[in-house]
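For reference, the chain that follows is the form predicted alone, supplied as structure tokens.
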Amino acid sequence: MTTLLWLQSGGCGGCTLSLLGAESPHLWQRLAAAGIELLWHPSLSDGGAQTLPQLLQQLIAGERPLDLLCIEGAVVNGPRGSGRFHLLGGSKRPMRDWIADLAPIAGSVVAIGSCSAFGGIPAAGGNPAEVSGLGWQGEAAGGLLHEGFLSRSGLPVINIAGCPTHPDWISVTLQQLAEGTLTRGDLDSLNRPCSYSDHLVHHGCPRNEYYEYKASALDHAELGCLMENLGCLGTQASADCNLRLWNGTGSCLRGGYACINCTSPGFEAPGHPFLQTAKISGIPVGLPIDMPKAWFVALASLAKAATPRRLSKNARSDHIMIKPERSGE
């Protein structure tokens, strides 16, 4: 049996809420199938908070094994580096100190969500709570745990980034860890599982035809591509949101909302409104991740010149105005 301890640090609990929406199989089926025993979770465990410090002491003393340590939420280091903005209930001790003691004895350490991975939303606005990720501080390696940290399994902190994370990203990763099949080669350069980070949110986007012809929307109620004007970063965001749908049916883009690249460090402070595309001389600053700017500009000009009237009309409407028909040629 693989033991799992889940602690909540500085965050909203949204990743837990997302995890509870796991389907086919649901959360408890997945844990049982992987042979994972949940020692503690702040929302799912029925023991009172007063029992948690005792459990943590047992784990630190080696009286009970700790295979998987999951931390949800950013590590809170304020005020003035004391960590006392966030004390573990019943212990009068900063949560970050408990995490620092538990991480070296854990088989694997998993950062659940972008807050725990990189600092996320709590790091925005000047970072008044002095938060960090477990193994990263924004885009730089080295958060609470020192740069080069490796757990007992020989893996770095595994960053299941997202705001929130997809339930499958968590459950699949935990199952791989429990089975011993996750290796360093299964993580990308930001230590995110490649099972989802090897894709772009752009893959499977229902607006891809509009993107190809640069038929752009000017309002979120319209059907056109959201990249040119409305802040969509789907061509830069590492995630499979439009392939592995949320609750089996949805994604941000399928709901009409632009991708804000929430799986990446620094997404919380892009330097401009989320739903507005930053431009220089009319050209979006954030271009597709693997396309040279000159190529994009040239291809975009050609695509716009060849845009079918159907797409131009539909892109600026909230419903299909012109249906696909043969040109008659």
Contents of the next structure:
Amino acid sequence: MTTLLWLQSGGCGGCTLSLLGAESPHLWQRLAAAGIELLWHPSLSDGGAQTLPQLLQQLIAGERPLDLLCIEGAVVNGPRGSGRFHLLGGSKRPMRDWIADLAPIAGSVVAIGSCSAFGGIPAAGGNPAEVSGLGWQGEAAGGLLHEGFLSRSGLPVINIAGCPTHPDWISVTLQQLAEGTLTRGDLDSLNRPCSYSDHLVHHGCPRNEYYEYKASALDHAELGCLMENLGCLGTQASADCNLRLWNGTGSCLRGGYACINCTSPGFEAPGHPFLQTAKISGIPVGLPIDMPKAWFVALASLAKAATPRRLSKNARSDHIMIKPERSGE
Amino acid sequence: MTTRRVVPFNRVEGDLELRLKLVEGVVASAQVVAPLYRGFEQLLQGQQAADALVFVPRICGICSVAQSHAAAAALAALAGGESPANGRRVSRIVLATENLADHLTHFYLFFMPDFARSDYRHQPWYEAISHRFRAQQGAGSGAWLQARAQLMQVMGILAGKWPHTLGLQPGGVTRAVTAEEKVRLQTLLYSFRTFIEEELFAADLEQVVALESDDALQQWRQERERGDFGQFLTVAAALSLEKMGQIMLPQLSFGAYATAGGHFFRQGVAEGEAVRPVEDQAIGEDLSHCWLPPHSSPQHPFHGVTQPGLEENPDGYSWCKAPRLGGRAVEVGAIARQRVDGQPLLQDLYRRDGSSVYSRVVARLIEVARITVALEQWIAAIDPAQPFYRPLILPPEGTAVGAVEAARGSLGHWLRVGQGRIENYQIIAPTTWNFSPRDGAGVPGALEQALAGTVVGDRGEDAPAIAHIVRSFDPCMVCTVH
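Could you output the structure for the form predicted together with its partner chain, given that the previous block was the form predicted alone?
Every component of the complex follows; first up is the chain already shown.
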């Protein structure tokens, strides 16, 4: 069996709650299939007989092997670097210090969610709790753990970023780690698993036809593309949300609201209202990551000129007004 | 003999620690410690008002939609507008779905596994309970995970994803629902009803909703051999859970599921047999035993300050503030909601033994039945031909309140905006009420009161009664301090 210890710090628990939504098979079966034994999970373990500080001491002393260390939530360093904003219950010791002791002895260290990867939401608004990620501080390498940190398995901290994370991103990555099949080459430049970060949220977006013709929504509940006006970063965001759907058939775009690029460092402070597109001279600032700007502008103006009436009409409606039918020409 | 014990707690949402003073095998007093501070009220300051909808759901991964709902309500109040009926309906369905999932996640994953502890291995009911509810292995918890994942497909259709949707906006919801999607929602609800009728209640929901007294409930239990609710009732009778963790505090509900004519579960404050209106101005937060620098007097949340100081308050023992209503500690949650609403079974249970481990859990499960029946009607009422959203313009200045009921009880957002940006954003979450520390008069919060007097015997802080009492409140610690 592969042993797994899951701890939470400066987060909301939403990645765990998302993981509980794993569909067919459910979470217990996925863990069993991966041969993973949960030593401790704050929401799931019995926790009756043994307290967590005792277990952590045993692991640090090497009395029990620790294969996988999952940290959910940001590392909390405040106030003034003391770590006292999060003392582990029953220990009087900052959670940060426990994590720092555990990381070097773990086979692999996994940051669950954008908080533990990069700092995430609690790093917004001046970062009042002085949070960081495990291996990163926002976009800079080096968080709680030093920049070149490698766990016993030789891998850096694996950043399963997202706010929250998709259940599959976690269960698939953990199973690969348990099998020993995840390599450095399976991680992107931010150490996120390529299994989901090789895609853009744009891939599989049901609004793609509107995007192609720049038939844009102007307000919520409209069917058009959300990039031009409503803040959508799906063409820049690394994730497979529109290919691997959420809660059955969902995704942010399918829910009618913008992708806010929650798998990326710094997403919490975009510098503009989240659901409004930042523009300079009417042109969105954030264009597709690897497309020359001049080409984008040229193609966009051409596409706008060629937009079928069906799309321009439907883009501004909350339901399909004009059906796709062969035109009379 | 007097001993002092520090007890960390898991299987609650977030971090929790108890400090117990035990005298001769009895809890003489308890302090409830919320050990994590993240500073949401600080990081919201200076943000664009509408961006609150990105931040507040991320306070809590389990009450995420409730936080969105409260923020959207506050922003709608700020704009002085209302969303179309479909928008209100879909928001209500999304919130109700979260609340159903939370109630049963609490029951199957957080609360019931404590009865599968080895302390109870000699009880006649142990084998059945252990088979069904043992942590991470119980057949019941597995069945619930499967049913829960399917129920959450309602979120996939209506809210894009759960947790952390941006689908709930002040002007309604960000997508219309088609006739085809409405049918899928109805099918999902049918399947959910099947799960709770077969696995949880082993009875038709209409039968459960019609139970009006403890006698009727006990009679009903004896008529059936299966069902997880029935198993709980058997354990409750064997362990006298109605005498465990008893309190009789005023009970607050902001009113759940706003409808055209008011709320599906009424708003009010229940005390004894009387229900009185909620007075917003009577709410104040006391910092005397919080690690934050104390105010000279309790502050209404419009004037609340959340700013950790250079030194922690020496009298503090938690990051949780102590909200009080008219200076008094109150209880919130399903039991409060159902009492305020005048639900006959819960009224009867409360008259007999007050709020207890037993009545708090029964209240949640009765709510599951009531909400499911209502959800079916709300889904049926969706009109795909009518609008789901109406643009509302947020004014650059103003104050507003968003007061809703989350699964765990009353959730309030108090918002002040200037030049389009958030100047102050104060939040009182359900567990802030229930797990508050003492106030300036030394009056403990609801859980602290419920723990005092508990007989623990030789087992001390490991006595299962402590676990039952704490978890009977279904605490959400990440909401508590935020």
